[in-house]
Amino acid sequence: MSKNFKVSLGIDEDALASCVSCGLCLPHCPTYRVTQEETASPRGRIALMRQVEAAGVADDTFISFMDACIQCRGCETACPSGVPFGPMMETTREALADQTSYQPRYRRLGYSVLGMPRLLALGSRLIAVLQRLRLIPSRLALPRIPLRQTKLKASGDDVWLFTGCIMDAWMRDTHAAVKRVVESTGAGVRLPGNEAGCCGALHVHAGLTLKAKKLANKVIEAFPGTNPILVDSAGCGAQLKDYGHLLGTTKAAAFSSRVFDVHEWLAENLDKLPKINSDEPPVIVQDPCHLRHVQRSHEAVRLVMNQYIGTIELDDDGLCCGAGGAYSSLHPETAAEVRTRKLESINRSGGTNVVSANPGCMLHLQQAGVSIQHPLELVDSIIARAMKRE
């Protein structure tokens, strides 16, 4: 029997009224594509939000439908009315997290660790050891975590590189490759200390907005000055660009104005990149949702890649791969079904290698056997091989 909770979502009435239920979002919603259920679509979820806001009562069924949204925001790109679905979902989850048992303690603890760089590094090394001893269940499908990480060293102060939490703990080699590509333009790269840590994106997605704000303030303090802040993770970049909205301060807005996806910055500095003729076969570009639908800067990836290698487009119009930050861990069956559609598109493309500018997408597709890397890892390797030939 479903349990009822008193809830006030606090969603703007104009936002709720902005959806006219035209249905143009349906083909772009991964959970609707999998389930074919109206309540698993953007307009269905908005209809539920209206009902709960009017009644002041939610139940377990409502919570499950809100939690089952991947928050890819593909519906926003498709919507002719400009419905702000992402902010509405974030507001809904914040209300549920604050007023119900939506986020249990074990989840809150997990999210808290992301904001503790030293504890995260220690836990990651422990997992790495357990992996070598084959004591980590294969069903968890974790990537192979390095036992040791090469320390990144600053090379100047023209731009900052945001290193984040999980990506720094598990994929620092990607940061190193990105740093080398940026430096190939002649720019010096400055690095934040541990104070920067987590951007808070997963906390916002989970409705833990207060914690996200605390993390945002720490990040802002870790990047003094006015120089550009480059981000090589689409999800983190979208979150950092949203600090002005999240915190509602002039200082936060000024910080967000300095944030660029690293491909955006490189696209503005193409003439400074090394000129290299490459005979590499073309590579498939998989657009992370938060680069395509939130930052809307996915074309910059192609501009940079096409300096060195041809690109192959997928035929799924940017449909989500199913990673969704923590989503693939919390909803593995749905995430796998969504991924299947992405795999079908990859197979139809005729290519074999994939690039994606988001660690979550990379890991989720890698678990399914896809040969995938960050776009700038590939660019870095092309530049390095050319330099060796010289």
The other form holds:
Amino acid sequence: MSKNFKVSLGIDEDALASCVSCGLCLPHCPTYRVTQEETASPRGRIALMRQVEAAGVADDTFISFMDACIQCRGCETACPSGVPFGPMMETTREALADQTSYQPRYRRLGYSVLGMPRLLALGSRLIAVLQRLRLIPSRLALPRIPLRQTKLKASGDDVWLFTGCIMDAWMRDTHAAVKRVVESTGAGVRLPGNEAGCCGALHVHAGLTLKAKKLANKVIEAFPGTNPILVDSAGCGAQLKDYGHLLGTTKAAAFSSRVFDVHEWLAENLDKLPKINSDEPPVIVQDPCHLRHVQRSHEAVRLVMNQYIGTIELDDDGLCCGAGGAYSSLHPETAAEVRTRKLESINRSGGTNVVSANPGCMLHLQQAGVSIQHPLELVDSIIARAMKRE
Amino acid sequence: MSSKRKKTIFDELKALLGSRVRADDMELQLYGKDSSVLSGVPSTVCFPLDAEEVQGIVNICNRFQRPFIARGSGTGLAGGAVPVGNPVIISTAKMNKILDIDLEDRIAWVEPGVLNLDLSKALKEFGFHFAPDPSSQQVCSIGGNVANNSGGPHCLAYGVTTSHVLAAEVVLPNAEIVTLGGIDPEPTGYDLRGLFIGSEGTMGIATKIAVRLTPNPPDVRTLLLDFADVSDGALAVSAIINAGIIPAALEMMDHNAIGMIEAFVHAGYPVEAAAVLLVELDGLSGAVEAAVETIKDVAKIHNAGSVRIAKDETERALLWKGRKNAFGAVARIKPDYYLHDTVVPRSKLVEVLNQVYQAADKYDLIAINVFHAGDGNLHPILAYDAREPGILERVHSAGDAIIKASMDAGGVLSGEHGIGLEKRDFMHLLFSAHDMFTQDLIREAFDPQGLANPLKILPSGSRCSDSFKQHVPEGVWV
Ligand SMILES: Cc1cc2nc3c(=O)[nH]c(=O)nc-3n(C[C@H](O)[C@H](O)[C@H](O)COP(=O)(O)OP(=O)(O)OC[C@H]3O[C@@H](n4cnc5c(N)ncnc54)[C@H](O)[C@@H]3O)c2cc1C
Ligand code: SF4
Ligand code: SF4
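The block above covers the form predicted on its own; next, return the form predicted in complex with the partner chain.
In what comes next, the whole complex appears, and the chain from above leads the way.
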């Protein structure tokens, strides 16, 4: 039996009371689906929070149950009572990080690097070199990181493109493709300098709220003016949209109201997209949780895609793929089991190529051999091919 | 510890199941509750993978004379899976494989932990489904459906679980494995299958179930009728059936229910209405068309505000999503609910509904009605906040009044949720002491030691008792 320690989670009392234990969220929870155990279900996690809140003590078992949640928030869209599970879990993790040894120093250090663009770029280049020398074991399941990155250039200032941390270091080609699609509507794209950096989503998930707030302030400063800020990573977009709530200032709220997932913005500008007749076979749309369950703007992806290509739906009601930000590195086994369900659903769908609007999902599914792209990479290539033909 | 230490029940279960047996305090508490208001604490939770392991657990429980309780998804509304007497919980959740689908004979063999909707989804590509569709169908298990003989909106036309289960492999309370029923249409001898279905885990644990496959109907039409007066809606229910139509489903929701449902689904439910009827018709196109016309006429006679017909599958699914999530949406009004499940003759709907509202008013509670109107199966929900002092007494008094009103109208105690722990002490309102004694004899024939989900369904010793609260067994909290 593990040691007890004092803890006060500080979860809103009404939120905690709002779960009626109906269980309707269970099948929509990836960790319940792979374990079939209450401790890994939303209903169970809420009941555990209640236990700890009532007793004022917790133990390592409690921490491990909380840490096993992917924070996909599939339970939130499934819950008829509107239980705010995401914020409850974030509050829990913040309390655990502040009051216990939940986030050890080495992990905190890792998260800090995300907020240091230069160090991240340097580290990434180092990994890229080591990968070429075959010195990085493949079980670490890192994507192949480019040695050299072409610099993105601003093309005007109608809209901003948020570039972020890891994605900018590892997947800048995706940004480039997204930028071209946005530009194809006639809009000029402005880029934040290096100082914008990380959105802080992973920090919030880890309970490192203070750090996340610092990053949020930095990001806000990097996007002056009132123009829309477009985001091509669902996880980052969800986080930027939450700054108003995170910081609780009118300035942050004003910033958040300027944030759009890039598909949301394109869906409002469909008539400006180039008209092209393409005969591509339909593509499977895999919804990132933070687009479907948090931003709830996954339909926009279809609206944009369907200008150019048919879309195939998966039959799993938007169940998480297991990526979950840092989750797949911290819980590789559960993440892989969750992914297996997704792969089965992909197989049943009859399609082969997949699009997903989040870098984490792309990498995680790619590692299992799925042919996957960002939706706008596909659109960009369709447009480019058509231009060439003309 | 010395190696000669006497083995505990936990040691033995551990030897059988390894890491699939648990006794961590926090985890145990999660298995102390289902979707009812009751809770207890088990001594151990086991996750067997097959019938042999279930048999092994039951054997061990027999040796230690320890009660055991099967648990599916824990969505029961009557406390059937709530632990009483320090029992071992046997979760069937990991026994979740569809073993065989036989399209020719229209039968599927499934493990008990298969989720109801997962089965229908797997059958979809073949054009079939499993007809019983409890509103909890996305999460409840087939084993739980069998144990509670569960119903659902579409059971009005298709019948409840017992009409769709042909056979069950069961680990009896003495750990023997038997198959009750059979896939031949008219098995000879007593219908032990029929006896087992609805026995709420008191006659053993189902480890494999043969279900009947129902073909998907060629045509489906879903209508939403709204009323400015609850009584008009209730009268329309009888009128529809009297017009010779048996809809596939005929559900009623009142004003409070509509509000909380619409806040979740945004399906365009008329939030101003006093009540709506959700009617589904299925069958051959011609017949469905004709029935739609008849219902429009009935709607006019009974002052319906409008008749909305779902234009496509998406709209139909959205309307149903609202209905099926109703109980789960209660927290939009109050964080706790107490739910009854009485059935009254359709002709008495108006009268009993009025009494439900009166009871709620009298005890200053909020009543929400969302129910299977077609077969008179009421589900009055009393919504409350358990944090309010003294509230439970009021909830129970109002509940008693509702039950009494239903019984006086010639109704029964439970339509589909089972008796479990929650409705157990109301049994005497329906059955004489002699009836209950006889039922106890049947139970004893299956479980002479009284280890299989004890103290459920029948009051212990089957003596009459009057009030719910006083007779909640020790160790159980409301
Ligand atoms: C939102 C909501 C809506 C609902 N709507 C309906 C409805 O429309 N119609 C309806 O009928 N019910 C409804 N219910 C009640 C409930 O979902 C059903 O009773 C369901 O069949 C229970 O299944 P379960 O797997 O959750 O069983 P559990 O709650 O886990 O168990 C129920 C009982 O079955 C026993 N049991 C479980 N598995 C086995 C087994 N393999 N062998 C023997 N005994 C077993 C348990 O011991 C217990 O007594 C609803 C519940 C909720 C929360
Ligand atoms: S979180 Fe919502 S859906 Fe899940 S058990 Fe609680 S009330 Fe039901
Ligand atoms: S956030 Fe995702 S993993 Fe966590 S409880 Fe909810 S559904 Fe399950």
